[in-house]
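Presented as structure tokens, the chain that follows is alone, the form predicted on its own.
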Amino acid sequence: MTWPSAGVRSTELLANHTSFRIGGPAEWFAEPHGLDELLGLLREANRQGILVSVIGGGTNLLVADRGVRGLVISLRRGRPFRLVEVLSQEGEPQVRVRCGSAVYTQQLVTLGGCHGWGGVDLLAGLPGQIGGAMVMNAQNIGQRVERIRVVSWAGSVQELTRDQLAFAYRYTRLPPGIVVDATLRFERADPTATVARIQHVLQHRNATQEVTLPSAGCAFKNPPGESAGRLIDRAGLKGARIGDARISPRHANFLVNLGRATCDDVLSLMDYVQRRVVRATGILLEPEVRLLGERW
């Protein structure tokens, strides 16, 4: 197989690209340096009938132990995908910011704190990159979105405005493809007060969430009017373990890797949690973490 980019690698271990530190190899793995290179890769994969997957910061992702067939793309090495550009002029009531999808959310939070972007504190402590946050509407980031640019699997570019995106809890209506950038709006605010709000959010997160062991963040979505963590805790499951996958004693909705956890360990523990919580409450928890690859 010949790719239009010299940077495509074979059998790249995906455990090295996820916060869970779990996952087998990608058949092909690419880190395009810009939009043209990304388009070339997607068009070639489409021509060859090769399945394409994308990973961002790898923070909400569980990769199968057997790995992933086809081409896996990461945008983190491409400079255009890591840029933050302020579009508004000084004195305008709002700040418009265009972010590449590989910008880490905490980079945006730091910039927003320094320059007084009101509302950026809602992203404080959120792991991963802007592209993944857009896909999941993480921390309700959709309320700040003006438009998103997406590249289809066939290699065409489409721009979507806010009213086309239908943001909801852990959901954004996006066409199949890869988010390459997003334009956000923030109010102008006092930088000192903004930094203070960010620090308060970070202190709360660090005190209540699992931050020391590899994980993929929250394992399950919150049911309407309920907290998945509270339901799991009430079922007496904090600290439960299968293999090296364990429910965090600090936050029951965090599943952590104690060192050698496999994808099957995590999925078996998630299945066990679902069955126990249904038995105790009648509520079936829906996974929030996304599975990439083939389990069997």
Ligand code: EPU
Contents of the next structure:
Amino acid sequence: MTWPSAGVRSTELLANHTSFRIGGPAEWFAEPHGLDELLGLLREANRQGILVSVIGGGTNLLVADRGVRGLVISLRRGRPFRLVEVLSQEGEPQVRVRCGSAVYTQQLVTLGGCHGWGGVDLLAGLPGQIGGAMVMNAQNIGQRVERIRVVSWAGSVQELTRDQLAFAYRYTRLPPGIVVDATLRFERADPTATVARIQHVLQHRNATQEVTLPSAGCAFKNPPGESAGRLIDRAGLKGARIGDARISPRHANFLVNLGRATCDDVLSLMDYVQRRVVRATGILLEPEVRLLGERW
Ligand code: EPU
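In place of the form predicted on its own, output the structure of the form predicted in complex with this ligand.
Shown next: the complete complex, the earlier chain at its head.
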């Protein structure tokens, strides 16, 4: 197998790319430096019928212990994918910002605090990168989105405006492919007040969520009008453990890796949670974490 880019390597351990610290190797792994290199990789993989996956901040991802077949792409080394550009002029009522998809959401929050981008506090403490936040509509980031650029698996670039994206809870209607950047809008606000709001959100998160042990954030989506964390807690499951995967005693929707958890440990624990909660409440919790790799 020859790739157009010299940077493609084999057997990259994906545990090093996920906040869960779980996951086997990628058959092929590439970190393109820019859009042209990304398009070259996608076209080559498409020509050869090779499956392609993308990994962002890896903060909502559970990767199979046996790893992932095909080519796994990360944009984190590409300068254009890490750029934040302010598109609006001084004096315009709104700030328009184009963000590469490998920009960490917390970098954007820090910038937004310094410059007074009102509404950026919505994203305070949200782990991961902008690309993943777009795909998941994390923290309802969609309400700030003007447009998103996506590269299809076949290697063509498409731009979608907000009316085409149909944002909903943990959902964005995107065509199959890789998000390369997004343009967001914020109100102009006082930087000191913006920083204070960010601090407030961070304090709340630190007080209520599991922030020390490796996890993928909330494991299950909230059912309509309910909190998955509360349902799991009420079922008496805090602290339950399978292998090295454990339900956080702090927030019951966080499944943590105590050190050597495998993907199978986490899946078994998720399955156990679903069965117990359905038995107690009749509600089947839907996973929020995305599964990637051989088992499925
Ligand atoms: N609760 C319990 N026991 C628990 C956890 C929560 O009784 O173990 C109760 C809380 O006391 C509160 C209610 O459940 O009354 C809601 O809890 P919380 O405020 O922590 O919010 P959440 O619904 O659990 C959601 C998102 C989080 C996001 C927070 C804050 C989902 C699945 N989770 O959590 O997102 O950070 O709101 O905006 O939508 C994530 O998606 O990974 C994530 C962490």
